[in-house]
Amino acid sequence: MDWQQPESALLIVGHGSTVNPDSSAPSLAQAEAIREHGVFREVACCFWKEEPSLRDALLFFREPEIREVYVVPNFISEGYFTETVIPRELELEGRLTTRPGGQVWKYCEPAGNHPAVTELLLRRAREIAPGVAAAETTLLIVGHGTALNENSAVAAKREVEKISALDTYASVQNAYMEEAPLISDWARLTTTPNVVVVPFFISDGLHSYQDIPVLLGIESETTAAASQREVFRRNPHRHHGRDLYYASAIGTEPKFAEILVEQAAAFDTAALDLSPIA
């Protein structure tokens, strides 16, 4: 982490949730590697179901010498949060967002958006899968997807476009949980042998490791957080006559503290659209 900004802070912005604390557990940890590495003044986490709030971020960053914030959302595209409830919540008038005492609040791409993700979604289907032939493989990325903003499924099948490009495994696709195609179809939108499953969300709470796996049919009934146990990293679980491996959220990965840091540092170099967000 090369880029200092010593006058400037960075405010996470995640999901969290009132039922798991494995949401919020990513996005603490890697602003707790980001601190070590001494690349802002100040980093702080706020979350939308959890404290502090993102109303509480507002009252954050007093410090006079602290003169610009990077906020990086740390969810995996953009979407209703990410274009409505985060621009909303901090009072942000667009991109770039001057408070009354002259601080700069500056709004970054979210973490999914780098293009460092591709390469992290490949390792993690080859830790879970090792030795298994990709040419015998099917690769599933799975989202939430919503009706409530057309963007939320743009970021993985912008990676499926890309990792089938590489032509390595027999078969890369999207699923989702709220939209077809359904995850819970899994079987029927493949016919390789093997079939690996990779969520693609920055943490493990209840979608990866109690919803997905019920829907995948390896569970009949929802199960204890990521935190309490582990049965889902036994693979493969043999269904409907394939070998299923099913991994952990993608944003669980050491790297994403990296990409962060990145999506801020991006928002200097990039020719941003500063025009006041939709």
Given for the second form:
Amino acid sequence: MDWQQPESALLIVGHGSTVNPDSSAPSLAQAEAIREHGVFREVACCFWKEEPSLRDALLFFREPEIREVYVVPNFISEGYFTETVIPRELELEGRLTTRPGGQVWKYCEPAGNHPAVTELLLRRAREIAPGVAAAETTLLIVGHGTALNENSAVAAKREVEKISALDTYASVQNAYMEEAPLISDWARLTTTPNVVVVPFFISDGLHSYQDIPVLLGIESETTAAASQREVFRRNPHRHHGRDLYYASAIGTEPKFAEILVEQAAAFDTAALDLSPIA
Amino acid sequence: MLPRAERALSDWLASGARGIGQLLIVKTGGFSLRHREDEARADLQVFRSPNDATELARLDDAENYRPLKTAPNLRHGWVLELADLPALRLALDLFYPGRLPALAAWEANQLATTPLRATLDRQTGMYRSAAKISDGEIDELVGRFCRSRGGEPGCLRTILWARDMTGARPSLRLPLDKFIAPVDQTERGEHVMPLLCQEACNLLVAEARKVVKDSSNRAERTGFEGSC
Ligand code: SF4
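Any chance you could show the form predicted together with the partner chain after that form predicted alone?
Once more the chain from above appears, this time first in line as the rest of the complex follows.
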């Protein structure tokens, strides 16, 4: 990473969970990796449902040398958290917020908006089904899909369009946990002998890990967290006469650390929209 | 000059503080960290990276996830050997996230506290209804949830926030010590750095929502029975 920011700090904002230890793991791991690269003077995480909270983060970065703080939401898309919760809790006035001491907080785009995310999804799909002919495979990109986070479905659709355009897989489709087309209908939605399922989430927290295997029919009940179980290591799962491959979420990929840093760098290069957050 | 959190940390250690929360800090060539109740144990598993703190803080002795890192359920049986003050600070930031910056701000007289009602009134989405909690229910909830010992699972932080703009204490069921830093919340009566709570955590907000929901369900049931 050539971009050096000795007068800046990076704040990674994650969702976190009160029940699943895997939810914050990607943000913490990426923070550790970025810290080791020494791009920023300081790197910290904060979470909506874990400590440190977003409110705690208001007390970070008090060194006079830190002139700027890049705030990067570790979320898959814009939505309720990036538009309402994060600005409110971090007291952000818009894309740029100047604190009383003159320190400037720069509110960057969520990690999931980065163009390299498409490549990560593809890489995951290839890794879990090595040697499987793409021409005989359907790739299902799974999003959450709820009224509270309508944009995550839009982002998942965008990725499907980008991957379809590459013309690699027999079919590339969206599926959702809570709205049609439902992931639980995967066998009806697809016709190919192989089906590869890649969740479009940052972490193997509640949604991706604990619920999807049950919806796919490869596990009978939601039990422990991802880190304590085996499901990813048992591919393929033979169901409905088809080979089903299930991937873990993309947020733990080492490449994701670069994405977070590049979202910060992109803030400075993008034409600034200084309007207040919606 | 040392970063502010490291300065605060080194001042506390120089003043003879034995640790923070349930952690014992021993000055060696660098620093060594362990559970305060493991002071006399010689059979501890040794860890050496400050980043190991993430893993050590994750689960309790029974391997249950610890959503609240300041709950009094830190696991036993390990010792973390750290090279220097920055490594100690990083480890403490992972064991007790956000607590050193809060302590440093408090010592500089710059720690703003937020009354519970302001925190609740700010909520949106599914947590908006938490603001409907009554003062009596707050008294019961905070008395149960934030308790240093015998809570569910409880919490070792010193509460600095008031119930509302009147400045009232949020719960009369908690000992006065719960509101005074730097009292040792583990009740061992030692000189330790306090874990400060400047604003109610999300877990308490979620619990307040649950209390409101339960009491409105009860009210509905009673109303229904009453109309029969
Ligand atoms: S509100 Fe503060 S004292 Fe109460 S449980 Fe949460 S962190 Fe602990």
